[in-house]
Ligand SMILES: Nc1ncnc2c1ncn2[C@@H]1O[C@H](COP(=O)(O)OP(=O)(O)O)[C@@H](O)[C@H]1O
Amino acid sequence: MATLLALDHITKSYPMAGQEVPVLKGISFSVQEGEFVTIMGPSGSGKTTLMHILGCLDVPTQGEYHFRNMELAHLSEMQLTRVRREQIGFVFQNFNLLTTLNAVENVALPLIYQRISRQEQYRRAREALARVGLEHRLTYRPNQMSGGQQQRVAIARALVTRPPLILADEPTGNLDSQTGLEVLQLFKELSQEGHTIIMITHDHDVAKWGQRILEIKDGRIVADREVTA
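That sequence in the form predicted together with this ligand, only its own chain, can you share it?
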């Protein structure tokens, strides 16, 4: 199987009170196409920071980031935007839907920025919503839906551009355990359909849903193991 991405000694520090505070201290790992990887670590260990770098929402202080045949670590903002737009789908802990838009419009949002015709946007958005089982909630606003439904809308939004990589940052963190299980089941199905997924969590039980667990602690990868079923 082909390597989708590889991090090589990635570091990230934030300036704080005139000093550079290191958050990621040399992260190296690679992910194969079609893998379902979970990154597990305690709060404050740098998981979100890592996800922002993986998702081209931020750039590392040092190190190299190979994605397919591109080197992303030192791209301009414009180039990073293109990678985000075409290669990555995001799912966040707090759903991050736009409250003024209904379900289809939220799902169609990434397609607006791909300059696709409106009919095509909506056709694809409806299709993605059907995939997550929400074809009957097309015109619902986020505040008219349960947390589990909102997260499924967010997953549909991540799927709608058919990206090579889906990044999820604590996708079950704001959900009760039953709803959380449903969302995890959905991720598992997506993985079985061939999507590459990197899911971040602080919860060992959640991490077990992946095929492989990377443990992060204090800005370093401390373990990398396959999940045995």
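Alright, leaving the form predicted together with this ligand aside, put up the form predicted on its own.
No partners, no molecules, just the chain.
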């Protein structure tokens, strides 16, 4: 497998009360194409800051972030936006669906920047919704769907641009246990199909769904282990 991304001694500090407060302290790891990696840590461990850097929502203070042979740490905001829009699919805890749009319209949103027809946008959106088992909910709006169905719409939206990386932030955090298991099973299936997935979680039981667990504590990676059956 080829390396999709690699972080090399990434640090991140934020100014607070006149001084720089370190949040990430020399993070280094790589992810191969097709891997399903979970990053686990308690509140305050730095995992959210790490997710923001992985997703090009923030930049490190020091260190290098290589993604598909591009060095991202010092790109301009416009360049980062393009990488974020074209190369990364996001799944959030709160779904982040637009309540005024139906499922197809929500899923098609990331395609508006691509030079394809509206007809093609909607065809791809319907295809993505079918992949997550929602071909019967195409015209439903978020308030007409359960939490699990809304998260499946969010996953379809992450898939629709066919990005090399799917980044999921606590994707089961707002779901009941059974629905959460169904969503995790979907991520596992997507991984088996060759999608590269990085999932952020504080829950050890959720983390075990990945092939590999990175544990972060106090801004450092303290463990990197393969998941055994």
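This structure is a prediction, so every number in the text was calculated from the model and none was measured. The term rigid core refers to the most C-alpha atoms you can superpose between the two forms while keeping them within 1.5 Å. Positions refer to the first chain, counted from 1.
Student: If I align on the rigid core, how far apart are the two C-alpha positions of Ala17 between these two forms? Answer in Å.
Tutor: With the cores aligned, its C-alpha sits 2.6 Å away.
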